[in-house]
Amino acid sequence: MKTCGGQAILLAVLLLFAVSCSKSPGIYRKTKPLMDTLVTITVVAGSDKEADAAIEKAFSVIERFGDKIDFFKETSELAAINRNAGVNPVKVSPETLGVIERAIYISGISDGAFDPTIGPEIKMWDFYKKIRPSDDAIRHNLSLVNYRNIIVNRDRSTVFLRKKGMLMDLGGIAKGYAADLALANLRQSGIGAGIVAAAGDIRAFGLKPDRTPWNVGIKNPRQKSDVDDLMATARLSNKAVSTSGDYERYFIEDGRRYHHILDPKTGYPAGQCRSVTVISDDGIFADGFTTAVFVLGPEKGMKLVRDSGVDAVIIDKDGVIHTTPGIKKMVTFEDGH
């Protein structure tokens, strides 16, 4: 699954602007390193001053949320939950409670294909140093992975992990939720259109000054050069898009690709897909569903997204493209698919 820690990942989804900022004075953009990646916020505003004030407020919202759910930060609320696994419930903020409740929901409808308690497995892998844990270690930690052992008390605003040694990692859903929080803040600041892009998690709202949707590129998971190769372009307004791929953090060993999207039931990288792109109304669901669908594979994954009313583009392990019917209205493929 996607994690909060580590270096900024290679963008799975690239922002495309039909009109550059220099030629369209109504469009303003800033980028800042947050949540272990680069976050870019683009807004349509009447002046640079108005845009800058709104963007900086939205960055602050992302930063505060990121600090609360940082897997590696000892002072975070998430770290407190993990330290107290099997011991005590931990009182958390509404934002942390909200993301955890949604994570449990996605875990339930995906039958655990998405599971935020994957932490004990994730911490053993290092895709930068090409470290693969032993089979015995992977099997041993599987007993600690089960979203059903997350106990949420909404009235008391507490979260409790039932078993000692459990570790919750919200990296597979946090950036999408951060984009949702930032967008809500931008609207409170009077911004009517723009994009929040946190790596491969993008939330678009409103229209560009020329009254057209925002264009978002979907990356080819097997690009043949260092130059970003797009396989499709999505046209979005008031939608979120997220992409997960086996090319983001990986290494090859004995001809096998080991990547960061782990199957919670096995502890090993899921092997049925190359990439999954999900388009939904909310960033948190787009983010969480990409992981769930990637683990489930094209057949079960397509059933999940259709039953849930979201749209998806799935590139399976053989490079075959699978899409929901609604994708045709929003996405144009480079090869005319």
Contents of the next structure:
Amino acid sequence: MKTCGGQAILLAVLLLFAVSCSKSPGIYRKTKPLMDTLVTITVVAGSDKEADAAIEKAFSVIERFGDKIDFFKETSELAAINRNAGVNPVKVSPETLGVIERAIYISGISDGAFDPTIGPEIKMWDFYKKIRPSDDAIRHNLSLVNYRNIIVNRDRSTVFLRKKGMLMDLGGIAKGYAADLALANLRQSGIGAGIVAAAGDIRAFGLKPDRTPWNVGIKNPRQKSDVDDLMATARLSNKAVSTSGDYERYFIEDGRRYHHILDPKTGYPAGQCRSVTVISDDGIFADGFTTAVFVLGPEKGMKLVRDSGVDAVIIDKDGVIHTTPGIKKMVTFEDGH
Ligand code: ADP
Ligand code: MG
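Hand over the structure of the form predicted together with adenosine-5'-diphosphate; the form predicted alone is what we had up.
Whole complex next, starting from this chain.
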């Protein structure tokens, strides 16, 4: 009897093993509105259940981070920093501190083309309601925009905005970092491959079940129709790709396009590019660089990406495509560029 029971158990184990071996991994995907945008997570997993549990955990990590750096949410760490501008340093979580430190770093290497203290300017624009601030108001608030007036104390984990009225806005970097966080969390859940896409800030890792890289579409900044029209496709594994464009949030008035990437030196939308795509190892840098390069324009922007060892595709204001040499290996253009 004993032997028989042992054999039955052995048979059951063997059967279970056979079932788990025969189940080939599939691709699972879910989308959720988070951080004021749509986040889509795609994973390679053995079952719907496994995928769902991992994706939901990753969504909650993004949600928690988003709550800390939400410009409009009174209880966020960012709102506390802004409320205390010119008054007190504010203690923040190591995560928020780390993001702010990296935002300051990108500001420095881009000579202030990226500047998270753009808040007093950006808050006066409304790209949905087509509200454009007066020239006077834009000029007046420029004195409040300067990343050098962000004082970080790492030992105390505090952040202080030196001048009253300053406002920090991490919108130019936060989604890329959220993709980094979600990816790390998926890995912790045992997921070996997938894509996290926070709108245009995307991180791919591992390979598809057929052992090929992931394909990530890059939008044409001037859509020919309502259907997403792709300009190029990037083949990626273990890379971050971010795209910023003047077509995301904008309005047109008197033939001029006003959009959400502002030049911190003028307070007006940056005018030298239509879109910038950056491919790098981390989401936070890909995201920060797209905004910085967009403001710098094709010449200075290309220099910055080359010096920083990341790859980029820049569509300038006239529609001319500029690329780093590394792009050829990863990106195929629709027009054969
Ligand atoms: P998207 O949000 O479309 O992905 P970006 O990554 O370029 O595009 O971020 C744009 C956002 O960054 C704006 O909505 C604003 O919150 C902020 N921002 C605008 N101009 C700058 C700038 N020069 N430096 C840093 N942040 C900026
Ligand atoms: Mg950005």
